[in-house]
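Take a look at this single chain in C-alpha cells; it is the form predicted alone.
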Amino acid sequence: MKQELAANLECDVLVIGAGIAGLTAAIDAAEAGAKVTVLSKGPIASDGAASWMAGWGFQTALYPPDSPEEHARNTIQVGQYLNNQELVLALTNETQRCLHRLARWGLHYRKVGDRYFQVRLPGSTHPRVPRLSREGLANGIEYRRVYPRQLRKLGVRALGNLQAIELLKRNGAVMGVIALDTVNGAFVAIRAKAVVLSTGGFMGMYRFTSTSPTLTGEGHGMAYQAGAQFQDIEFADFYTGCIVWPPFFAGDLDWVTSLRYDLAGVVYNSRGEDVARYKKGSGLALPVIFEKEIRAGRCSPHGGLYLSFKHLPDNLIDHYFSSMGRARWIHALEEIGVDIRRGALEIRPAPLESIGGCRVDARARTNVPGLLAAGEITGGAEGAFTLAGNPMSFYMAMGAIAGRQAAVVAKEVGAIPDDLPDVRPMMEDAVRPLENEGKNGVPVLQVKRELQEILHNYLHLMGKTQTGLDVALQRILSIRDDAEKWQVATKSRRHNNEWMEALEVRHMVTVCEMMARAALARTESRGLHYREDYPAPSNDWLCNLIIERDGDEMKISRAPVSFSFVEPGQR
C-alpha cells in the first residue's frame, strides 16, 4: 500500500528525545536564538524518560578546596581512564551553571548559611551533591515540574506522541527525521539544520530493569544507520540492589538505596552469610558478587538476596523514619504490611544506565555532519564505570553544550532544503509488520522475548564467555535475518502499542549486536564488563572500542585514549 506524509515541518534545531538532556538542549538552543522543535514518543515531560525517575544524585563542585578539575579527576579515576578527558572537563565546568539555573527556576535546595548543603558519595574526594530542602523528595519530580514551564516561555515547539523512525540525510549530513504519530498512525517529516539526539539509553531492553522499559535504544539504531561511530558499548551500569520483593516495589532503587546506606543494611544469601563481607577481597564489583550468588542458587524464593535491618534497635529505625518526614514509601510499606524491623526486603542487581554510546567530542558533535548527541545515548563521559551522582548532572550539562552548539551549526548551515530525500522506503519498511500475516510470520512479541532471554543469559553481569557470546551473536544475527517476516497481531494504525514495539525491536536488534560484538572483542574484565574467561583487567585494553557501519557489516576497531588531563596512576 502506498504511504503518504501527513505533515512536513521544519525548524532550525530538532531535538529528538525529551528527557533532561533533550529539554536542556532545547532550552539552550532557543536561548541562543534558534527556532527549536523537540519531540518525544510519549507526552512531553510525562513520557518514559529516566530523568523523571531520578533520585537526588547531582554532582557539581561548588566550593574550594573542591573544583571542577577535582570532579573531573574523580570521574576519570572511577571511569578507569577510558573517559574522553576533554569532554569530562567540559561537563564538570558546566554543571555549576546548570545547578544555579535550576535554583532560579524554583528548585529549593537546603543551605547552611549562604552555601548549599552537599553530601559526599563514594568515589568523590569532597561533598558534591546538593540536597533538596524537603527531605525524601526526588529530583526527578522537581525536574518535571519546572522544565515544561521554561519550554513555554521560550516558545519551543514540543511535539509529543511522535516516535522517531529514521534520520534523514542529504549529501552526507543529517537534516531531520521521519517519525510516526502514535495516536493516528500517520507519518510526519521534520526538516532541520541541526539535530540533537537525546533518546536515552538501552537498559530498558532487559526483562527486569530499574529504568523505564521505553528505553530500547532507538536513538542508537538510528544513529548507527546514519553512519555515527559508537564507543565502549560493552560498558553499562547495573544497580547493586533493586527491589524484587515485595512486588509492589519491583524495580525501585532510590528509596531502598537511601535505606540501605543510611541504616547500614546487611545483605544475606540464603545461607545467612553476609555476602559483601565473605566475598571481600575477591576483586569483583558488588553487583557482580551479588549476581554470582543469585546464579549459584544461594538466593531468596523470588530470585534475590535478603536486605536486612534486624541488627538495629526498633527506636533507631523509628527515629530514621521520622527524620524522613514520613516519605511516601514508608506509608506504602506499612499499607502492604512490610515491617523492616522484623523481615528482610529482597533485592538483586538490575540494569540502570548505558555507559557506552555515540562517540562525541567536547562540543557534543558526532562524526556525522549535522548530528549532535547528548545524555545517556553518548559514550566517553564516564569511561568504564560511573561516579555515583554524575549521570543527571552530566546529562544536563551535555544537553546545554549540545543545544548551544546546535544553534551555532544551524546558523552556519543557512537555508533548509525545500525537498526531502525519498522517504517512501522508510515508511514502507515501518508498516511491514502491519501488513505481514499468515503462519510463516514471526510475532514481534516473540522476537522481543527472545532478545530479552539473550540479554539475561549472555549480556548481563554474568554469562560473558567466548562460547556464550558466540551463541548470543549467532542468535541475534538469525533474528535480524528474519526481520522481513515480523508481524503484529493488531492491524490498526491508531494507538497500536504492538506496532510501536515492532519499531523499537528493529533498533534493539542493532544494539544487541553491538553489545555482543563489543563484549566478544574486549578480552578483559573492567568496570562491570565481566568476562568469566578473562576475569582481570589488562593494560593492553586501556583503549576505546569503536563500532561503526561499513556497508552492511558492523566494523569494530580500537582507538587510543588521550590522557590530556590526567594519566593512569597520576594523582
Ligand SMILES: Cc1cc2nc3c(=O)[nH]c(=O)nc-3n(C[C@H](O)[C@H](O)[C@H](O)COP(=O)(O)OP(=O)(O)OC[C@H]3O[C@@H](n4cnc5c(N)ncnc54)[C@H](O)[C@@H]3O)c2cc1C
Second form
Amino acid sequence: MKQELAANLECDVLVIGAGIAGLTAAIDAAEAGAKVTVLSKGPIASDGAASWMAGWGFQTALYPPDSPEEHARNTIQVGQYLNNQELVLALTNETQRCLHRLARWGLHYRKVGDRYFQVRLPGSTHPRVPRLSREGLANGIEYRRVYPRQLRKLGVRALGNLQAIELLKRNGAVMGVIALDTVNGAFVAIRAKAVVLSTGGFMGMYRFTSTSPTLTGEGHGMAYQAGAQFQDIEFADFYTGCIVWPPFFAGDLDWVTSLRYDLAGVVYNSRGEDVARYKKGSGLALPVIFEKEIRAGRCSPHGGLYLSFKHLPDNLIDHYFSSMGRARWIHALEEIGVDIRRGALEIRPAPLESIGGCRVDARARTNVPGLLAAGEITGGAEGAFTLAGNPMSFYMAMGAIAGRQAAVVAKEVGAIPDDLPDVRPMMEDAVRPLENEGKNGVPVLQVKRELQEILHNYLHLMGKTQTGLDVALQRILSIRDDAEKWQVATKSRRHNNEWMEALEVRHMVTVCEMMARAALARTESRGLHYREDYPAPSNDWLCNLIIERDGDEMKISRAPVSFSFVEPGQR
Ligand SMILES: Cc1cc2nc3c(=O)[nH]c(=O)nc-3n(C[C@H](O)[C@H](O)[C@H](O)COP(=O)(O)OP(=O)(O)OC[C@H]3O[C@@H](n4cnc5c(N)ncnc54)[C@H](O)[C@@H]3O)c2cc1C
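I would like to compare: after the form predicted alone, may I see the structure of the form predicted in complex with the named molecule?
Now the full complex is given, and it begins with the chain already shown.
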C-alpha cells in the first residue's frame, strides 16, 4: 500500500533516545545555541530508559588525592586495557561538571562540611560515589524529576511516542530520521544538521533481563545500516543476582543488591554449598560462577540459587529495613508468604548493560559524517569490564560532550537539508508485517522467541563455544533471510505493540549477528566475554574487534588499542 509522511520536521540537532545520555545531549546542545529536538519511543522521562532504573552508582573524582586521571586509570585497569583511553579521560574530566549541575538543579547530596560524602566501590582506589541525602532514594528517580524542567527552560522540542526506524542520509552524511508515531501509526521525518544517537543498550533482547524489554538495540541496527563502525560487541555486563523467585519480584536487582552487600547474604546451590567460595583462584567473575552452577543443574526448581540471610538475628534484619526506610519491602514479601529471616530468595545472573557498541572518538563522533553517539549505545568507554558505578556518570558526561559537539557540527553544516531522500521504501518495509497474511507468513513474536532462545543458549555469560556459536550464527542468518515473511496478528496501526516489536526485531537480528560473529572471532576469555573452549586471556587479543557493513556483508577486523595514557600492567 502507498505510504505517506504525516509530518516533515526540522531542527539543528536531533537527539534520538531520551535516557540520561540523550537528555543531557539535548540540554548541552541547546545551551550551545542549537535548535534541538529530542525523541523517544515512549513518553519522555517515563519510558523504558535504563536511566530511570539506576541505583546510586555515579563515579566522579572530586578531591585530591583522587583525580580524573586516577579515575581513568582505575577504569582502564578494570576494563583490561581495551578501552579508548582518550575517551575515558575526556569522560572522567567531564563528570564533575555533571554532578555540580545536578546539585544546582535540585538533587540533594549528603555532605561532610562543605565536601560531598563519597563511597568507594570495588575496583576504585578512592571513595568516588556521592550519595543522595535521603537514604533509599535512587538516582534514576531523581533524574526523571529534574531533567524535564531543564528541557522546558531551554525550549527543547521533546517528542514522546516516536519510534525511530531508520536514519536518513544525503551525500554520505546522516541528515535525519524517519520515525513511527506509535499512537496513531503515522510516519514522521525529521531533518537535522547533526544527529546524536542515544538509544541505549541491547540487554532488553534477553528473555530474563534486569533492564527494560524495550531496549533492544534499535539504534545499533540503524547505525549499522548507515555505515557506522562497532567495537567490543562481545562484551556485555550481567548482574550477579536478580530475583527469579518469588515471581512478583522477578527481575528486581535493586533491593537484592543492597541486601546481598549490606547484610552479607550467602548464596547456596541446591547441594547447600556456598557458591562464592568457587571464585577463589578461578579467575572467573562471580556472575559466571553463578551461571555455571545453574547450567550444571545445581539450582532451585525455579532455576536460581538460594540467597539466604538466616545467619543473622531477626531483629538485625528488621532494624536494617526500618533504618533504610523500607520496612514496606519486607512486609510486601511477607504478604506473599516469604520471610527472608527464615527462607531464601532465589536469584540468578541477569543481563544488565551492553559494553560494546558504536565506535566513537573522544568527541563522541562516529565514522559517519553528521552522526554522533552517546551512552550505552557506544563502545570504548568501558573496555572488557565495567568499573562499578561508571555507566551513569560516563553516559551523562558523554551526552554533554556529544551535545556540545553536535552544536559545533550543526554550525559547520550551515543550512538544514531541505529535501528528503526517497523515504517511501523505508515506510513500505516498516508496514510489511501489517500487510503480510496467510500460511506462508512467520509470526514475528515467534521470531523474537527464537532469537531469545539463541541468546540464552549461546550468547549469555556461559554457552559460548565454537560449535554453539556456529549453530547460533546459522540460525540467526536463516531468521534474517525470512524477514520479508514476518507478520503481526494485530493489524491496527494505532497503539500496536506487536508492530512496534516487529520493528525492534528487525534490528535485533543485526545485533545478534554482530554478537555471534564477534564472540566467534575472539578466541579467548577476558572480562565479560567467556569462551568455554578458550577459558584464559591471550595477549594476541589485546585489541578491539571492529564490525561494520560492507555492502550486504558484515565485515569483522581487528584494531590496535592506543595505550596513550596507561600501558598494560602499568600503574
Ligand atoms: C536496573 C538497573 C540499574 C542500574 N543502576 C546503575 C547505577 O546505579 N549506576 C550506574 O552507573 N549504572 C547503572 N545502570 C546502568 C545505566 O542505568 C545505563 O547504562 C544507562 O542509564 C544508559 O543510559 P542511556 O541514556 O545510554 O540509555 P537509556 O537510559 O536506556 O535510554 C535509551 C533511550 O532510547 C530510547 N529508544 C530506544 N530505541 C528507540 C527508538 N527506536 N526510537 C526512539 N527512542 C528509542 C529509549 O526509549 C530511551 O529513552 C543500571 C542499569 C539497570 C538496568
